[in-house]
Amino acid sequence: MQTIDISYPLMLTMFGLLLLPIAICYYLKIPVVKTTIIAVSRMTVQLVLVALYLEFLFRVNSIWLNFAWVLVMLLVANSSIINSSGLRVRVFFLPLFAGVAIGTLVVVFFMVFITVQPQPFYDARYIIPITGMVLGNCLRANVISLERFYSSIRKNEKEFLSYLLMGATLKEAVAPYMREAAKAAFAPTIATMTTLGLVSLPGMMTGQILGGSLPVVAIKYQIAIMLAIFSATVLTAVINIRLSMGVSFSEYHTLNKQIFSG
């Protein structure tokens, strides 16, 4: 059984569906109409280009091209994390790239090469989508954790300095802010896992069922990817906070205000 294709004319009707939310926002004077149109346009162009490139990747299935694309995904995700967190790219690019790469690749390696075991092991149909799903969730979690961590210290600077003046080490002084940042980063994934299957049918499972896979097979993959996503989220969020601390505090353990982009 193959997935039912959607013709281009019928695809256009889905864009027509946008007229409803745009009309509501316009009527209520919610200033998101222009940004919505730009976002949808960018999404469409980007996904069309990616689809063309993925078709090429799947057809060639070269180990070098596959891992080069994974590298590109990591670089783009890292830049997005830093920019969305309100931090300076030139300060955080290398330490955060290391954190994202370590946390993501360890989990992807385990799932693809140990659990799934595709043949060949570098098969683009497994490496690219799985890395993309894991990395996409890590991106959101890291934006939350880094933004929450540094904004909390900045907002509660007197409290933070009091910890240091009372003799706390930097690790001890940042511990409360790190716990809160980590909790905020993990919460969406935990909430999703709690309601999975009852409130929503997740993307990977739905895609596999539409592609003709048996529901039992699709469920196995969905459980595996959720475990991978949560593991990578925890790893990257904690590692990135730890690595970023090496460039964000002065020799006296005070927060360097120059790390913020705005």
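Quick caveat: nothing in here was measured; it's all calculated off a predicted structure. Under this definition, the rigid core comprises the largest set of C-alpha atoms superposing within 1.5 Å between the forms. Residue numbers count along the first chain shown, from 1. What changes on going to the form predicted together with the partner chain:
- After superposing the rigid core, the C-alpha of residue 247 moves by less than 2 Å between the two forms.
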The other form holds:
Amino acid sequence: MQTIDISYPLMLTMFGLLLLPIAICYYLKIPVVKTTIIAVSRMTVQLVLVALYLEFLFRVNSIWLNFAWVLVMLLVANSSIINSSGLRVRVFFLPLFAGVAIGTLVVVFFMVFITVQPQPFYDARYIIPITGMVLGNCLRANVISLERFYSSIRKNEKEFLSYLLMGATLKEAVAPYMREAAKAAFAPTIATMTTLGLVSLPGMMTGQILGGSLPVVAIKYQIAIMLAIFSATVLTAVINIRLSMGVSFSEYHTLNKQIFSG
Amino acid sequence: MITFDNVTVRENGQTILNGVSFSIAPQERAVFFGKSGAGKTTILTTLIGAFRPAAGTILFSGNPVTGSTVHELRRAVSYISQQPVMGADRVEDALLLPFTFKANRSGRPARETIERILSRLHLEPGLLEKESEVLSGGEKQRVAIARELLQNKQVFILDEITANLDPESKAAVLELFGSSPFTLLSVSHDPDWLKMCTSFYRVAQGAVTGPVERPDYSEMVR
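Give me the form predicted together with the partner chain now, not the form predicted alone.
Full assembly next; the chain just shown is listed first.
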């Protein structure tokens, strides 16, 4: 079964649909018209470029090119995590890159090489989209966990110091903040898993069904990707907090204020 | 016991302590006084390692406080502020919080010890089962002090601890610190607290003068 291609003129009708929400926002003076137009334009250009690049990647299907693209995805995700967490890129780039790379690659390699087993093992059709989905979800979770972790230590500085005065090691003193940050970061993925199929039909499954896969195959992939996303979310969030602590605290175990970008 | 030798502290490019020097002997009950923003609290928090001096040395029991020794100092001293940290939902858990940390696990006190220390602070054993949230400010303050006593701390760094206390709590706190051989470094504007102290240090614009004569109230905030 082939997916119905959408012709370019018909694709334009979808952009026409956009006139309706823009008109509503304009009429109600909701100040998002300009940002929406910028966002839609950026999305379109980015996706067109990615489509062209992915077509090229799929055609060439070289191990080096595929892993180079994965590396680019990791670098961009890492910068985005640091910037969105309100932290300084210069301070955190290396430790967080290590955390994002370890947490993501362990899970992606497990899913691709052990569970899916494509031939060849580096097949771009599997490696690239699976890494993208895992990384996209890790990005959101890591922004929440890092932002929450450091801002709550900063906000509760006296409480944090009082734990150190009670004889806590640095790891023990940060433990309550780490637990709270991790809980907040994992909650969206857990909530998504709980309601999957009831509230929403997930993107990967829908895409596969539209692409002609049997629903049972699509569901297997969807379950596998959700398990991969959750595992990578936990791994990257915990590893990133731990690795970032090495550059965030002074030898007195107080929080370095210079780590915040704002 | 505690010496500040020409200690300067800078934060965000501003000098907040400027060449501070003083020496506190064991069992001395010292109070730092001065206008709001003079640097009194910074002196106390610098001692517990919240700030790293840009210049000068802090000595504790004759040893310089550095990154590797600050943890020993923290284990030996107690810091209590106007709004003490409970750190747990139940009062008993708050009292036992230090003993959940690896360094103190072997010293977990027995129930009788806890009750004896609570009674020194005029607190009933029934308080142990209460939620920390429902305690009054005075009760929280006394629970925080009881927690430090359970750790056998002998050096107390106290920041305005009698401010906003009810008369009963204040009397209990004054009685405890006035009758025990603790070393105290405190910040206070409370005349009753001053009566109990033995040495007085004036703080102005990040600098310390002292020990000085016992000040009267108008002098304290000048």
